[in-house]
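Form predicted alone, single chain, as structure tokens, below.
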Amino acid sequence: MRRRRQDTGAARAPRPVPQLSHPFSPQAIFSDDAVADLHATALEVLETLGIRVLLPEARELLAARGARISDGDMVQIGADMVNEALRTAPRQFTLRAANPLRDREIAPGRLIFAAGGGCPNVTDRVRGRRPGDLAAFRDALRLQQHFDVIHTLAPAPEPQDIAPNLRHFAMTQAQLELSDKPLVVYARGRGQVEQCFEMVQLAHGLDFDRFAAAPRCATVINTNSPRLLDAPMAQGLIDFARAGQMVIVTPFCLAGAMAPVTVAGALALQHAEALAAITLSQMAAPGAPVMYGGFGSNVDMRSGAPAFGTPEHIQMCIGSGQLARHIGLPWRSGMGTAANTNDMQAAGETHMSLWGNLMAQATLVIHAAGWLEGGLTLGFEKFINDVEALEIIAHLCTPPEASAEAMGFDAIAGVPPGGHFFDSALTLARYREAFRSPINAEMANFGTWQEAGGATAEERATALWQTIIAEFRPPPGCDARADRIIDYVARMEAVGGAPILD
């Protein structure tokens, strides 16, 4: 029996993507006395020490729902305001996508992947590292289209060949041109971020009103800790919020560096900082559309640099599980690694993240496919090598048939002992799609492998980015949805695009 590869064309019939949930129980690594007391200790950060809001806006919305400003720019968010926000945010919604087959369900419970996002560079065996660009942008799109296990877009490499005032400009209408997934927009001004959604809404042939009563697109808003938040991820919050699209707050605690040093005391100022973006957004909008997010881990404490896959990146990933349960709405985390090569330390950092993330129960795992350096660089052959661990993930989502067939009495009591099982009734009427096949997992022995070439996984990895960008063709209808765009991107670019908010 041969074993199959995968099909790397790209021209495939419309087919509904499984919504994927948790396979396992969540963990715990904090008792529910600690969990109810992390929440408790983050209310008292808000409302005795609070947060800085940048955003004039931001500060008067807020002071109009009742919290104190004091010292010009910090605001103290009482706890009644937020167990008001967390009544209305919403517990469940969908994620929609130009092609309905790949809308996502936000719950918690749900598995949904996106690729590595927010990297200024690139790399592959091929060309070596370098700064993103468009060309790289677009080979990134259509690698993140062509893998179902790929739910949601994600920003990278940046290109950086744009201009910032028109960048926002080349990468929407490339998310629109060659996928049918769920979009992504930076929010980095006001004037950027309604361009973006005029992008999507002539793309898809709606109205505002249309546009805003389900989401088609998602930012991270990053907090800055310790308790800041700047001007454009405030306004990021209220303008997605008031469009109906949906916001992924992420503050990026870092233990001992812009976090306590323990991974209590980096969930509590976690949890406080998600916990006052969550109430700007629903101040803004009740009933927005808003995810809970950590992505906190600790930095080495000889360079200060982040690490990732550690086992406190490990036990943060599990509280913030906890913390996110605990007030009852969908959470994304994230992967990672600080390897600066794809190497043996990225693929066990990534895989140790990614397993921290399956024991919290995270909703929404970002940078789940290509993540280098810290989130420097996006690697194509890392891209492979991950998305072969996800679709294990994904595998096992499905549990195991456990008919009185699947059990095998019948196939037991048809070999001899010491015989063999491959020309088994069973075997040969299930042999096809008994189990997963790799997609550049090498599974021949060394003889065979040697005489074929004796290619590695990274090699093979090469090889298969190339053939799938090659091949590629996007998707039906993404060439109507350009060409819906043209007139306006060329009308916006024409007068300076807009530019990114201090």
Second form
2 protein chains.
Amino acid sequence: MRRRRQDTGAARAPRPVPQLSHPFSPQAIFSDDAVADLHATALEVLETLGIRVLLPEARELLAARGARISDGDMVQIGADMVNEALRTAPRQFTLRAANPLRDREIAPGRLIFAAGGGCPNVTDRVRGRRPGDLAAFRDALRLQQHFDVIHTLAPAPEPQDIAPNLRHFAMTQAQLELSDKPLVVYARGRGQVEQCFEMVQLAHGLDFDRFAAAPRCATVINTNSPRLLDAPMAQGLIDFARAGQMVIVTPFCLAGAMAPVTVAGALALQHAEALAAITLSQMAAPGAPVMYGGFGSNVDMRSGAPAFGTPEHIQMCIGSGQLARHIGLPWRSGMGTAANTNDMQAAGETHMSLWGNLMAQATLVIHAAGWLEGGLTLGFEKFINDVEALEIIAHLCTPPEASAEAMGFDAIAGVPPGGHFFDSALTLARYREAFRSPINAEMANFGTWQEAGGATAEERATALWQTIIAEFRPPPGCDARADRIIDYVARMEAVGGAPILD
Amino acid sequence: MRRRRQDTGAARAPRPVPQLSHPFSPQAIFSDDAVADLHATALEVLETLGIRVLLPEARELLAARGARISDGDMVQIGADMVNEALRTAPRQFTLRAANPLRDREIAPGRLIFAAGGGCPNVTDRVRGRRPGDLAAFRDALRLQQHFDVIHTLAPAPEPQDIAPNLRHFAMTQAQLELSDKPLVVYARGRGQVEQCFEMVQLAHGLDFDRFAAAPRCATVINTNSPRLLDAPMAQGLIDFARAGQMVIVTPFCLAGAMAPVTVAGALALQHAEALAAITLSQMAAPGAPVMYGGFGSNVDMRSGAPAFGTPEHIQMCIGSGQLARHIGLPWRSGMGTAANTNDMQAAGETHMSLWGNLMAQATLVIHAAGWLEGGLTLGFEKFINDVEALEIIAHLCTPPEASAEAMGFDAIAGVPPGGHFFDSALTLARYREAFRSPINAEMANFGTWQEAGGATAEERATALWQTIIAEFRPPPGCDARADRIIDYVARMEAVGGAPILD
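Could you drop in the structure for the form predicted in complex with another copy of the chain? We only have the form predicted alone so far.
So here's everything in the complex, that chain up top.
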């Protein structure tokens, strides 16, 4: 197969990575009145039905601010508490990266991509489908670091070969060693979170106050729909808020399974759960950086499995965007596919959900590259093909030039009827930068393509990720940051790390 | 492989096929001022540079209305003539189908899909890639007829086994025999066009005046960019206009090849050519049904081949929509992919261009199913997978319910924290219709899917198109319509049909 002219970016000099803003206006599936009704329904759910909160500390925190506790761990949260939280939750803030050129402003209208996260498995065309391990986790980080269109790091595949009590060391260490992008930390219990925060402070030479002044780490807090907030999630909300780190609140409301079968009903539940979690975060630390989130879809009624890229997924996404705008917060959404392999279904559902995110004007689009099997597997070839799509969208964020020269009267005048523009002065002056160059798509005609081996997009992607990983060099500063945590990690590992909180 | 529960629609009773309207607001890549400038640039191109028109009859028609002829066949068209044409071109009209339930209103804001057209080749996983023949053309019509989301017929693959002077009989006959949707007729010279119109009149029992009163046939008129209108195209514009049949004017402006390298410049050229063709149509018959069209993209600068689904393709699409709205006409656009096989590139580019069409609010989206290789091949598996996407979009045209019941407070109240909604009353009442059922996508988890054979979306699509074609029955009325043209076709074939006009 012909070698792509892809710049694999080995040892690239740092350069600004422009922040993307959405190119399209946000769309609506509900009237403004219906959105207000959905918000009111969610408030009524919290006030009258309540949410089960398994962590005593969280219940006490909410009760101290006026929530009513019943049946042991049911917490009824009044609209006044929610409104107070929405007053203090910041509309915008900056998620810091080791490389300041990669800082991302988190604010409505911005467009930020993160790769697939949370996958227990990994697959590629060379080694097949297998449980995630640290080597694959590190390779996935190399791919994430390589492409500028991946803006913040995501945790996948799960390094299952590392003991759970030590895994957070390996995951944080890998990110510090290989990337200069904003970090991801799992909220799997206070002990692990505090050790991860400690590592980031050491790596960056920050005391706690300076660390807490601006988020460098993000975590996703999934509620356990319906209406349940478990202990590690509640603890994570509190700990991240108090350390000034970014919490992404994401109920995962599957219509017809863990949420009402209607799009509106699933959104009402999602909204209630998200508001409860945002309220807890703001009660723990007013002004803490928090994102609203929704990653709702439907279940397939045949298999009971989550579906993605469906009309209902897109509608839930757009409806989530309306709710996020209603409360004025930046918000995260997600892409995905239920496909089990790199086929047209995988690409189709992924693109459908990508565009749903654009219609919904999601601030942070998670699972934007590499997801397969509804997130159970991270695919390296899928990653490459998804990045192709993300780069196309990134390109669309800059409108085309509309100068008199660009409108081309002189160029048109210079080419006779039936002629061509290949050697027009306008073409010669601009052709190098005129069009985005694909990373993996092949435009050659059938005969040329077939003679060159007839490789599919999946097959070509293998060569590309292999080259990127083979030529990968960590960006400047990584070595120094990684060195600063070696002793700490050794010391903490020696005393057994920290357990996962159940 | 497990048999899909797809209703293959054999001998279905006629039922209304709702007309789609765009679910999203039209987007912009240029300011209103820039759009006005583009329009002015196009008018200046027509007025000062002109367009080469190879058909004397067309030149005379334009000259009689004030156009200036120079250098033999160069025609300079003034803004006043263009404005006059834009005054008489209808803003909306109805494209009639044999089955009135399939009539389509052609008007801005409507959304109409047509399958891939113009492909010389055909491919499927059973018989491989080969030149198009009549059997494949007829099978493609069966697929087009089967899916309601395909609204009007498209000509592909080309039945190359039929002599060019007789091919129009076979193509029109096949449409009348197999479908009750609006028809497509190639403008390949007056003789062929008149014979096709005669067949349609006979089949429907219409005299010419009643036939000409409402369009039942559509044709695509491609200008030969840059600035050239060849004889069959010019003749087609005149003949279709005078017979009241629908002309879809579509310059095919590839930025950097047959058009300026800039998006704005390629659009200016496209707009000039489209306005010239629309003007000719309206000078031939004021009020004739005509659509503005654009199918611009960029060339791949590595191979020189047309690219699709690129940022520039999407931008040209959105810009075309702005220009169409500027002149107030319904308009056609196109989807496509340059991929040579059913891979993630094929699905990715197709989805990108589909969504570009949605952002552009194209009235008629051509090449919406089955296109491969930039239109050189119609793929049956690709057709199935593309229809999956179109059906998802069609589903999005209906917003979700926003009633109090749908918002789900009662359903949420009825399920305890951590429970599920599988047997909620709301779910039981609605689950059958709650979600769109995919035709080819597979949601089962990896293990189940693998045990069932691990078929890819491409492989599953083979079984589906085979079943549809095997079980296909023409809709009511086809037999009668087909019978009415048998004698005519035999008579005309006996005298040699009609030649293709070069």
